[in-house]
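Single chain ahead, written as structure tokens, the form predicted alone.
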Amino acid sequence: MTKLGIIGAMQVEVETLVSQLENKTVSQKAGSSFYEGTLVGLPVVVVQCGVGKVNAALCVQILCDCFEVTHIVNTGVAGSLCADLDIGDLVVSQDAMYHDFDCHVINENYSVGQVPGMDVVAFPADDALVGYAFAAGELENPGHTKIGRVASGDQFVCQKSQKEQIVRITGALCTEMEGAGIAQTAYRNNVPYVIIRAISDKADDSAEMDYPTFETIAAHRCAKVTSSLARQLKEALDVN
């Protein structure tokens, strides 16, 4: 049976969806609700697993443990790393991949962004979920939406020079906190992924004042998204 896992970062981002939920139940593992119930008719499981890369691995392997989902969302918000996104646009994840982790001087063989026991440096996204997550931003906000790298960090990226530099190691479009502890614990349970990120700063000296403003208006945007991944993902399966 096909199962959707929805992850976000913070109360905002998944309180939409834990709404539309039907026949929801919750339940308490390692300190987050998981909502189990059925959104536009299939089967889901929505978590708030907190912020940061840790917090986000957990619930993917508690997702995939405990509940058996058969794909993975991670839905929320983003930083702007590319001058033709503004406030308000949609990424959908190509791949993902770590901005702060560097085993290089150790190993001149690893790459900036590269773990260790990995045959790749950034994560691959599902064809087919990337597929689903596009139209669906294209149909939510036309034109504004970018398929395309994310890159993820244990910090919030509120100056110029922080952007710089993770444009320069990352090449992607956008950047947060939780993406990339997601994409790999998916990859490596061989578990179908993507990540929809709507923006909702510039990543730059502005952060600060514009994150506060517009998240919220960004999460109800990815919400909305996900809402509609999940219709196509139940539309053909019915299909098949």
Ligand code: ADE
The other form holds:
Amino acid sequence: MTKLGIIGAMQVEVETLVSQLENKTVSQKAGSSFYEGTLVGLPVVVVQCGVGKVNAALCVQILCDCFEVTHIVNTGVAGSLCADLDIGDLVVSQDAMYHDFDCHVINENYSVGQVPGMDVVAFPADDALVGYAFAAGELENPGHTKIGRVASGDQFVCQKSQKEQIVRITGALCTEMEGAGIAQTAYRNNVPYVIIRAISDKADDSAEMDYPTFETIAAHRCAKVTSSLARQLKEALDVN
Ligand code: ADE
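Structure of the form predicted in complex with adenine (ADE) (previous: the form predicted alone):
Entire complex below, previous chain first.
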């Protein structure tokens, strides 16, 4: 049975989804509330994981082990790394990688971002979920959704120099603090995933001002797109 795990770091990123659940039940694990129910008729589990890669990874493992989700979507806000991506625009992950993982000093074959022992530097998202997410983004905000790389690290990026370095290392469209942790955990569990992010700031010196102003509107927009993705997944399942 298809069951979609929906994960966001902060309350503002998941609250509208939790409020839309039907037949809702809640259980606590590792300090997070896992809300089970149906969203637009699709079985889902929604969790607010907390900020950062470790919080994100451990909640994905719980979604896999305890709730047996078959697909994972990460919803939330991000800082733009690309001049064409403005506040409110959407990014759908082609793949995700770390910008703050660096072992190249001990082995020059490791590139910055690469996790030793993993066979990929960037963890690929699921093509079908990417397609649904892009279509959902286009419905919400036509012409303002891009598919590309997401760069993650345990840093709120708010300096031009920091932003430029992340672009150099990763070539990503946006930066945030959970996506690659979710992607790596999904990859290791062989569970298809996608990240959807709405831009809340430009990840430069304007970010400190913009983030609090646009966080809620961007987070709620992304949640709406996530709900629309769930609808598309449900419709595809009903056809097949
Ligand atoms: N999430 C939203 N904006 C961000 C930024 N500038 N850096 C890291 N995470 C973010």
